[in-house]
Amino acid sequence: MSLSTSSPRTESARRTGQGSVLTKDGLKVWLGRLLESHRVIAPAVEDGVLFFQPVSRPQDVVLEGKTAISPKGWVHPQTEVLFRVERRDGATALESPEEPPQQVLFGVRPCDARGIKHIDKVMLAEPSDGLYARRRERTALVGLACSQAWPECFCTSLGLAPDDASDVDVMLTLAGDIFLARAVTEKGKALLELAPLEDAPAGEPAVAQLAKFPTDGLAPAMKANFDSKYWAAVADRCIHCNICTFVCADCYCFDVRDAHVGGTVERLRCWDSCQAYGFTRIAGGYERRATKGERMRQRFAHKLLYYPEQFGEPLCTGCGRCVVACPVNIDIREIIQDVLKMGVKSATARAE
């Protein structure tokens, strides 16, 4: 739905903040007020494709469909300057990046919010990444429950739900022609103070229904089949385009490199992919994972074994973007089922 009309906010709602309903007109009013004090990042169409991007007008926000890539880049940028070094008057000057702006990621699906939470667990663990921490502190997430499921979606199989509000500051749920608005955090309550909330009857919340497939026992099955020839067989058709890690809501791996820009040296942090040759190259030029099979195994071992062992849940939210984007049809849902089947076979062989 595009937002293209507006309505005045009632004085009583402004004073009391009562109510939990936003009309579509009221949603546009709220967006306009957020734009006055925040950078608003929301789904908008560019060259015919839906992306999370800065918007300047509420009517540019599109709350139908799923974006081509997740909004993770607005908290963990694809490329960012960590610091700059330059010579000034015979001395070396170190310049830190500017403070990140106050921003709202608007219309974030539960799977994408969980992906940001997964990155938080890594980047905010002690010792935390200071630049990332400042950006997250200045970022609020306004979630949007999914009223429909796409063919590639499988969030429920990984413990999420299409209306899961665990990882957002405000959750919006479409109910008929209006939105139910619920503050989840104190940050969310402050945002909703700007919203023209109403006490009004609502229709039945529109929440997508997804079938589940089993995922229990993935980590042990991955470990039992770590040296399986299966990974080389899957990787045989991989062309190392790295699109799977680019569109992923969870992948956070990065490289750090220096770039000369005029008389300045910039230290940059840039996304990297475990599927790229050289990702684990060490001193002396030795490539730790030289074969395609080893790199393919690394991708799924990180998601289904290493991260769960450290943080207790898979590094995947079931958004299915990698399924859609992969040009050679490597499907993580099939990988999960294959690994579980191999785990059963391994357990049976050990028992015999």
Given for the second form:
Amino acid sequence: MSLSTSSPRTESARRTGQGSVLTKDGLKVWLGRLLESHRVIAPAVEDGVLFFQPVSRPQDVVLEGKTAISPKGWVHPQTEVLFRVERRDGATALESPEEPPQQVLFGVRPCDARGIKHIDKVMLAEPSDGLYARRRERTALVGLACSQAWPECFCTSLGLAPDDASDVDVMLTLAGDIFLARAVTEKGKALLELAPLEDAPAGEPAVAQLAKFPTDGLAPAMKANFDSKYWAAVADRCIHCNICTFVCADCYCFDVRDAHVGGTVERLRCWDSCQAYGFTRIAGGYERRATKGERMRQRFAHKLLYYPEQFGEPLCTGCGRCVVACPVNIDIREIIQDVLKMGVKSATARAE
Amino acid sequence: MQPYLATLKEARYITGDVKVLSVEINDPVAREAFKYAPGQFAFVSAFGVGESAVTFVSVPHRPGPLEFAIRRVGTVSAALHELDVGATLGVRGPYGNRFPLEDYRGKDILIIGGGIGMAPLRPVINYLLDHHDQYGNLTIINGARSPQDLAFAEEFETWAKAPRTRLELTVDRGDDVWKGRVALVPAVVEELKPSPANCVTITCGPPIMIRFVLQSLKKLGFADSQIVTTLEAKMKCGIGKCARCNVGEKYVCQDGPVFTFDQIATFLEGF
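Same protein, different form: I have the form predicted alone, so give me the form predicted in complex with its partner chain.
Okay, now the whole complex, with that chain kicking things off.
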């Protein structure tokens, strides 16, 4: 293979600079260019709260801090139209929603990127969800390594790292007052072609350090303690506000319902929560998970047992938002450690 | 998750609160391609109200429209009951696994249905009757709260007269004209004493009936692996994504709805 200077790779490198670093000004230039061709969804402050939202100006993007909720809603919307029922001249027709735009989710933390990957595995499994697949196809993720950890963070305990680049298209890592920029995928390479990369000497990458607790053997321990009274005890203080599931970077349960908008019927897909009474109630009134304990157990069994059995890893990325949001301090980190402790105990009991 | 548009061809009450809807998919190509098997289900839409998962009661190998037996119990079923013939509705599917009827060739078959639980059993019965030379004796126990609640009464004569077929009807409470049995389904099972030798039982009905039928069958020596049922669960997608119908680690929509009781015995969660 020739290393001639006319190879496309070198051409593009010359156009964008040979380097792999972006100054903070360079980052704004890049964002400006991305905004010309993409919807850019990035952390920005609204009413004092940091949210992923569409931005129109590079200076509105805030890359310090942690968003109140993950950007999962931009691939798996809180509410979306599956189709509209049009009635014209006595005939009924179903109209598909408009095609999703090309979008960049900018400044996505590794935990949130992994959350989207976890949702991908469900929605893209055969038979793939067409609407989700089209939106995902048109979405690129620009990741941002965490240079600081927040008190609720525990990603490393679940095998992630604050600079884990496995689920993003481009990875940015803060180093001093510049960003190291690395294309992870072909999609990312194309995005970075628009960036004014420089050769400026980089400082030391700033990557958060987190304390780690062991999580090995979690799925078997969940199974061993499935019938434990523990779940009812933990659920006692739950006020079933469902916030844990809505702020979760991974939770993807949804409801499908019809809504009347003007003269049109829309079939909607909306986030739902397994913590809600009625989630499994069938026509006639029978509710299979009638107690809070059974619903609490479902949340953790799905995350720590069923999903791992299906896809090989927990449906949790350690973002800790459920810990922050829970009004009654139900803490998944404590639950994981309790279950592991019980798991050892029951195994010992059986051995005796 | 977009359904086919379909037309309500016929609607008839088969009990006081159960209506059978005959439905034809509008697009002839989709209609032709729509293949399903006994035990599978579809989502039926009443546009503007919603959609529900409903088992097929039509008999796949017999030509004709799709049929669903809808008991009026909730908002969607009520809306489906209100539709006029000629109305447009939605159908998507088929979903789920099916009764593995070809595995039961050469065996005696015992069908035990209660109330609307007869719905998924009706295509099974008619399949078995149309292929009776491949199977042993067929016993059907059909129970309901009252004589008016016995589903598929229009076919009782045909079923009862079929070769090597026995139909036993029973009701919880009779009325002035009812001359048949007044007994609970499990009591009928114990009275008939079907032999577990070379027999498969397929049962569907209210959970309380199933629980006691299981006890009766076990008394008679049936193993869990010989008893097949179909589970009902709230579901929104039918394709393993909405995370609503799981019973423990099993998804009723994809792993089921048809399970044997030895499979169910391994489920972590009750249903």
